[in-house]
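Below sits a lone chain in structure tokens, taken as the form predicted on its own.
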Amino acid sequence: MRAVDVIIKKREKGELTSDELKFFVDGFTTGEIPDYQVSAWAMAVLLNGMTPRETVALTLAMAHSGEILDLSDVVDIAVDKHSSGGVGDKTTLVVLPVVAACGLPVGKMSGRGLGFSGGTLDKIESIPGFRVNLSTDEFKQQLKDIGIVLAGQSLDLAPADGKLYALRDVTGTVQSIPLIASSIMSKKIAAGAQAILLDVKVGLGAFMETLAEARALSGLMVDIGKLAGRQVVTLLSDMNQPLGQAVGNTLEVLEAVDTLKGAGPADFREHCLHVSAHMLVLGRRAPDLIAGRRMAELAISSGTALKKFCLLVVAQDGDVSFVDDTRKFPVAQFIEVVKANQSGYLAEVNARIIGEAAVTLGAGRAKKGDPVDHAVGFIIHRKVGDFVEKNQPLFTIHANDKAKQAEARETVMSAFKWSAQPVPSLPLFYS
């Protein structure tokens, strides 16, 4: 069997067998199949798709390319959550400490920025010293000791996906539904999750721009979970405009901490409470969503969620004084408030344009291995449906480069579309 034959077969819209996919995944994992061949194969998958059978076979091959973590000796039920990627989505930073404070241990392996979407690891590393690379033993021990872990994907767990994840980001193959589904589910299966909550983003700032695409992805991941013996619940949430106000690593951490302290933007807080309630039901800590929401609200109002977040930071060597006093975080050199150049109702706040502009500022990666500037990004002051008066603040730029600041100003201004007539606000979730 040759790698080029697998590429050609998929290029010609053939259905790959389980053996062919296992051969290809194993070869990529060991380095016998180089990046350029995998890039060609990924593009063929993006253009021609995969059958459900192929996608399941790919998922299991990636999950079994390394160790399969068993958490049954640490927790009674291992619950995980995953977002399919969005702009301003710092939900994990709030939901994990909230549900952990409610007595549901949660150990999450997260990723870095992918395309125009921010990565949870890039965000949490804004806290000086925070260590995301944990061994399997460290991961399990911390989960047992304090009931919360937020780490990078272990090299021992689904290593094929770790390599493919980075490659997709820089080869224009992020949007493939089979590759997204297999990436997410292989990690969750390998990480020992018995129950999985999937937050599938929908809209201009998501990899799934339409409800039909999002439902297809959700259904595929539920099917994969069933075949692998896992319970999977999916939520469809809006990503036409950024979630919350902050877009950028440190800025999003600040917003998450504010939310844990009982403040934060209303839409972001509501999103976190809804996701937390679902996780608490999934993890058998709440009998229904109403009770789960009450538990989540109490975790925030009582301060126990914030304390759990601080325990997480300390456990992973982060400087918790930055959480106690957020004024210690470094700020960008150039901060500019951009005002509305007209009055009217906002009909669109294009999340993709804003996410891509954040990458241009340095908040994400244009190519594999690029450094990330944690201080840069945007604060988006207005939402779809808002009436904005001329000269009111529209967004704030945090930049460390004058030329990039000027480019970002023009780009983000184009993300706002106006209407003379009232415009309904966007839903947070879709049924």
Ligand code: URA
The other form holds:
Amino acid sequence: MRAVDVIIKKREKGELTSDELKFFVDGFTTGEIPDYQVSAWAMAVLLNGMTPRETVALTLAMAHSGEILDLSDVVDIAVDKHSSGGVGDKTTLVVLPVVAACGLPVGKMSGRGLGFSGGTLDKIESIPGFRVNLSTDEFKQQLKDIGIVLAGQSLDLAPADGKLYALRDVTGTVQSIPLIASSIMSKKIAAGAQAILLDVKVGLGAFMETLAEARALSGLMVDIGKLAGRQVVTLLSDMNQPLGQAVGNTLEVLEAVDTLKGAGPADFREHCLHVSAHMLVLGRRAPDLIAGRRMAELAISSGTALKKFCLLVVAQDGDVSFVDDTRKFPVAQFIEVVKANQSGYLAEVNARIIGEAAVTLGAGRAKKGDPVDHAVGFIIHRKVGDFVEKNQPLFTIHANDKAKQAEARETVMSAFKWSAQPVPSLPLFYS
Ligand code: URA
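Previous: the form predicted on its own; requested now: the form predicted in complex with the ligand:
Zooming out: every chain and molecule, the one shown earlier first.
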């Protein structure tokens, strides 16, 4: 079999067999099939799609490209969560410690930034020293010892997805339902999750812009889960405007820590409580969502969730003094509060434009392996539906480059659409 034939078959809209997909995924994992062929193939998949059968075969090939973790000797039920990617989505940084503090151990394998959407690993690495590269033994031991792990894909788990994910980020091949579904589900299957909560984002700042696309992605992931013998629950959440206020790595960690300390933006806190409640029900720690939510609220108000977060930071060699005193985080050189240039109701705060502007500032990558600038990003002060007076603060730019700061000012200003008439606020979740 030749890689080029697999690419041509997909280019010609053919249905790849399980053997062809396994050959391609294995070749990519070992390095025999180079990045440029995988990029061409990914573009063909993006343009021509995949049947559900192909998507399942791709998922299983990627899940089996490395080890499959068995956590049954460490936890009674392995529950995991994953978001399909958004702007300002720092949910994992709050939900993991909240549910762990409620007695539900959770070991999560997260990703880096992808296109305009941020990545949990890039965010958590804002904490000096925090190590995301854990061995399988370390992962299991830490889960057993403290009930919380946040790791990257350098574990020998779904290495094919790790490589493909980095390539998709810089080749314009992120927005493909089969590639997203197989990316998420291969990681979850490899990480040994028995029950999985998927937060599928929908809107301008999500890979799925319409509810129909989000439902298709969610249905596909539920089906893959069933075939792999995993329980999958999906939520559809709004990503038209950024979640919370902070967009950018350190800024998002600060907002997550604030939320764990009982403060934080109302929409973000509410989102985290809802996701936590679902996880607690899935993990059989709460009988229903109301009880789960109460447990999550208590974990925050009692400080036990923050303690869990600190335990996580210490266990993975992060400097926990930065969590205790967040003023220690390095700040960007240029901080500018941009004020509203008119009065009116906000009709749109375009998360896609803001996410792309954050990448341009340096919060994300232009090329595979580029470093990220942890300090840069935005605080978005207002939400859709708010009435804003002229000259009130609209957003704050954190930049390390004057020219990029000026570009970001223009770009992010264009993310705001105004209305003279009242505009309803956006829902957090869709049914
Ligand atoms: N999250 C992932 O892990 N993979 C994707 O492709 C998109 C979001």
